[in-house]
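The chain below stands alone, shown as structure tokens; this is the form predicted alone.
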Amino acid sequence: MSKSVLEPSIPSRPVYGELAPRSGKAHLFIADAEGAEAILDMAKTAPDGFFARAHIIYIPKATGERYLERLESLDPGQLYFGPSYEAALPRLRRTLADAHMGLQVYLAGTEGLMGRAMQEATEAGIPHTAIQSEHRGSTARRVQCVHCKGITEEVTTDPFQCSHCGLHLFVRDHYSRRLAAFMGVCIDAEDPGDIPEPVERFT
């Protein structure tokens, strides 16, 4: 898969980059779908014995098995192979939480995904400068509702059905770095039933 462009934006919305190996005593890796690929490109340019230390996270999503194998030959120190983003939060948690200084973190795949892990390794008191991460796959956005506050994962189009509350909203492209989500605004709320038609905007 090529890598992801996304369009300029407004300030708060967050710019990606693409992984580089950097020195450190280990290497944390999370991933999910087609963040491999950039775990991959990356691995071609970073020294002999470099995966040794490092500990992959890796959430395949819809990839099912494609990158398993080509993961698992780099011969990375751990990795972990889990069905949900949820599933694997002990285990992220667990390895921040025994990180020693020089930990370097590595964030590859969809904003969801990498969102979330910055929060974890931010609460961790990983510095930012520290984490890399680079975007690839799907653009799907996680959105809060600022009306009830409720978080919805995946979103593709705009304007969206709130899963928590059934208000139609509008995805800004606001972002919280707090929440780890997109901003979703009521759409109809001066002109109540006013709703245009959903538009497939993030594939």
Given for the second form:
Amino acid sequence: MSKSVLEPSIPSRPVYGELAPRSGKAHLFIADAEGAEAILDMAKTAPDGFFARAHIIYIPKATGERYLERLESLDPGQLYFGPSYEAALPRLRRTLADAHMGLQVYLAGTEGLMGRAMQEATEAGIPHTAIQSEHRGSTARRVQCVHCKGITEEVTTDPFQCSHCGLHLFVRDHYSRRLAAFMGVCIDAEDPGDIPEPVERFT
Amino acid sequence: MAIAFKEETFRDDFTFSNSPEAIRRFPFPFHEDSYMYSVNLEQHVPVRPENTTRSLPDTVFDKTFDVDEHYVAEMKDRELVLAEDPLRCQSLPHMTLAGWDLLELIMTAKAAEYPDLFELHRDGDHWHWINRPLGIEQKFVFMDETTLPYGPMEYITRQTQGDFALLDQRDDNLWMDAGMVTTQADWSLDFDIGMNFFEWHAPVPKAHEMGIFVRALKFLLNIRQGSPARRLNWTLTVNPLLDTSPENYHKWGVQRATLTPENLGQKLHLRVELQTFFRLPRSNALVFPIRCYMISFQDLVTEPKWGRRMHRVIRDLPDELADYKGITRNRELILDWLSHYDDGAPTSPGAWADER
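Okay, that one was the form predicted alone. Can I see the form predicted in complex with its partner chain too?
Entire complex below, previous chain first.
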């Protein structure tokens, strides 16, 4: 089971729920890796014909082909497998630009993917009441370096090294929806060079 | 009363200091010998404390926006910070109206309360602003952004001490949608912009569980035009560094490791934020100025009551709060230094210094 338990509440972090089928003219799914399981679980309670009006944008990442057949068997109106979120982005933006009133958005998978897709959806004017999310799989974090402002994806250890400026950062439990990222802060600012061994905290 | 504006720095050689008058009017934040969070909000009106016999010719609470001897130097420091990092001043597009509200509030208050320093002449929408200490004279059309060198919020807050957050009010919450933040106690406008009241306070320990933010928000949502409120907050800063931003923490953090028993009195500063809250008329936004006052420990203990009390507050501070305020690594050193100024005598009620 890939349902992940997140650490206790951080007031600035979104609360993720469980996807449930809603009535709507169209349904847009954006998921990565184990997020496919959230879609498959939800499908069990979906009414007949639900997926005919669905568009699934799925990025398998390390799960490879594990979920592809099962997603195909849902027989969605549109199904896209992408090699990365960046590659899927033009398609996502086009889909959101074409969206009509009544579109329901379903996000599933890692926090980084959901946060970024949430940004796109809200910027496109989709009301937050029409967006659901369910966290599945890796708890890796997307982290912005507060010093250089560069964002490092898929951070699993604390501390970690900023992929832009190279500073060693600890991950502060503070999340910005606007940036879809946690804050990373220099860990050896007071004692330069005193960098603790990285611990796998977000796996 | 004429103010002698000081030439001083808040970085590099740190020549900042307080005159005896500035020490006397320092907003010492502890009204008793211990500290815990509370919703310590009160009306922002001039204060004449009843619980002191001491005459206070002026206090930092007397004016809508206090101008003191550090004004010109603080504005220079702000200019340096903004040149290095323009993201310290941001305004989401829907906040321009609130920016004009703020500009009007500050200009009218300063011109009325400090007529020898500031003048505002209004002929309909044609305004003429004179800022003598900074040598600025500006004619502009109110509500026409093209007639000012910056947006209205940035323009006026480059001329006003303290950080400023402009909070939009909607959905029974407050949203940090604009701000000028260059003298902050370790929080990032660039990270927090767009967040609601609970979100931007996420890193503060304990207070959420205590229900502090729920009660504070309720109070703030109900602030009405013409009835501003205020509270004090505090932390400790090594060196009189105004820009203790997370952005630059990798540069200034190392200063925390430079305290010794010999230099502590001169290097360690009590940093007090006078936070005020005003409802703005057109936008219905709240403006939240956060004004920073600093005093070195050697100046602080010249008031015996403050020395005694500071010792007791630091001694009894819960560990989580000490951590959050960045005090933990120097706590023993600070306590040892302060203990020489605490003879165990009782202190009088209230925050004001005693008559000597």
